[in-house]
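Below sits a lone chain in structure tokens, taken as the form predicted alone.
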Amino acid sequence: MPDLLDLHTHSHHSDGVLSPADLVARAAARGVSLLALTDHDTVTGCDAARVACAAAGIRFVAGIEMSTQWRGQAIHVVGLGIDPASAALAAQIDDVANRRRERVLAIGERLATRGRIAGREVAAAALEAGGVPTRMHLARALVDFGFADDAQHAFDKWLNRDRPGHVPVVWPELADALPRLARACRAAVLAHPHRYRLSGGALRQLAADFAAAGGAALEVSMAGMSPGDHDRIASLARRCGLEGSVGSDFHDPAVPWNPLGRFAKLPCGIVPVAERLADA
């Protein structure tokens, strides 16, 4: 049986629901042998995940999923094999954390003034939930307060574009953030490129800019990716001379379509970015 690896997962230190230890236990039960924890804009769960992986006999890779923007669109970059002592990375984490907190508070104000609900209380609950505050924390708080049936309903009714609580956010520019992250990790990976709302030409330009700024790989194989997207992103990686990464983007065991370690194999001709992590 081939080794299972998963280089994109989340814990409750960002918008996942499991603790790092519970995430690792689930990965061990799935037979995962190499696991990266890549919480949004934080590394606070990595120490606990490392300890749990050592106990479970799983190789661990410390990671992060950084928020950036390119041409006004939010773009996520996974850093694998990060150096937690990097001052540049710490400064970027602090900057993004401040932007996240300010956005949650601004959404709370809009929910109160435009949605005419207890938005400030919802925002306070989201901030008190722990971990890096995200819109998912707000969605869960909206459900807890009885303003939505489930998280997707909360996004559709309150948080998405043209809804009462929508607040755009300005992340650090990719051209500025990526070189700092690349210097602080073994490999910077463009996360879920098939999900961005970009034309084919714009996506090719994004991949080229990503490679030029120090990016190493694209997420070529992910849980839930269609065969067409799989082939399209593999071709883009070959075109730009980028390696391939794999990951579930796991957040919640209640979501059935992205279990840990399950996705298509990397196609022929794509160099696995995991080879950079052999001694991580």
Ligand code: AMP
Given for the second form:
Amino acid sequence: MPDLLDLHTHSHHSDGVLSPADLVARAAARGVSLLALTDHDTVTGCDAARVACAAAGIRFVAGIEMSTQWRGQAIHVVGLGIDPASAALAAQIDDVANRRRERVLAIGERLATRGRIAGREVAAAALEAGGVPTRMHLARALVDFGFADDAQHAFDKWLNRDRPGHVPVVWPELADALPRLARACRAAVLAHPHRYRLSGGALRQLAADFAAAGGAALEVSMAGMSPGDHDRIASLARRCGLEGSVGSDFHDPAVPWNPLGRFAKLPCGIVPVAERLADA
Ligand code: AMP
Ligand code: MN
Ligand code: MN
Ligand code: MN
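Mind giving me the form predicted together with the named molecule, seeing as the form predicted alone was just shown?
To see the whole picture, the full complex is given below, headed by that same chain.
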């Protein structure tokens, strides 16, 4: 059985499709031995995941993927080894979860007024699933209502910028949110740095700001990264003195290209952030 780790995954407590127990069963079947659950802006799945991991002999890391913004762009930060007793973090999580619920309602309104479809009903369905609602919930509801063929089509037709359901969103500033998260966890990790639409110079500035505000690592090795992305982000980590994390960003077993625990090894000279999690 291979010895794998995965430090970025989602359950149905946010926009993943599996329960924490089913996610853990899948991780166990893949040979994952160290697993973090990192749902968007919630830790509500972590207790169930911890119990399932203990039963499966997997080391568990309580995590979260926090929504923040930097220079007006949404930036995700994964917190690993979360302290459940941190009141400051709990308040930040509540604030962002509320912003997410309000955003779903605002998007529903726009879909109704600008898109001329049953947007309020779509929003209600997206909220019905429980958990922290994301645009993925809206995309799935749009498919269920017959307004899109699949989730990607729903983003392209209704939700993306310049589409009828686009609503600008304001997340907490990285400079405020990151120090709070960093104090309440073992390691704050800049999620999927290769995916942001930033110039090389802006990405270097983001990584430098991230390190200065208490960030520990970049996701250097992820499912979906090209070899070029991998080299570029590894160089950025070395340059900023940041460690490296690995994760699949797993959401859905029906998506075959990001199975739990599969991505390239961290390159030489990158300190694995997992070392900080030895007894998390
Ligand atoms: P958000 O609510 O904006 O944080 O988006 C929630 C999730 O939807 C993300 O974590 C992605 O999994 C997915 N997503 C966001 N934007 C897109 C897009 N343009 N196309 C497809 N999926 C997206
Ligand atoms: Mn997601
Ligand atoms: Mn993300
Ligand atoms: Mn994610």
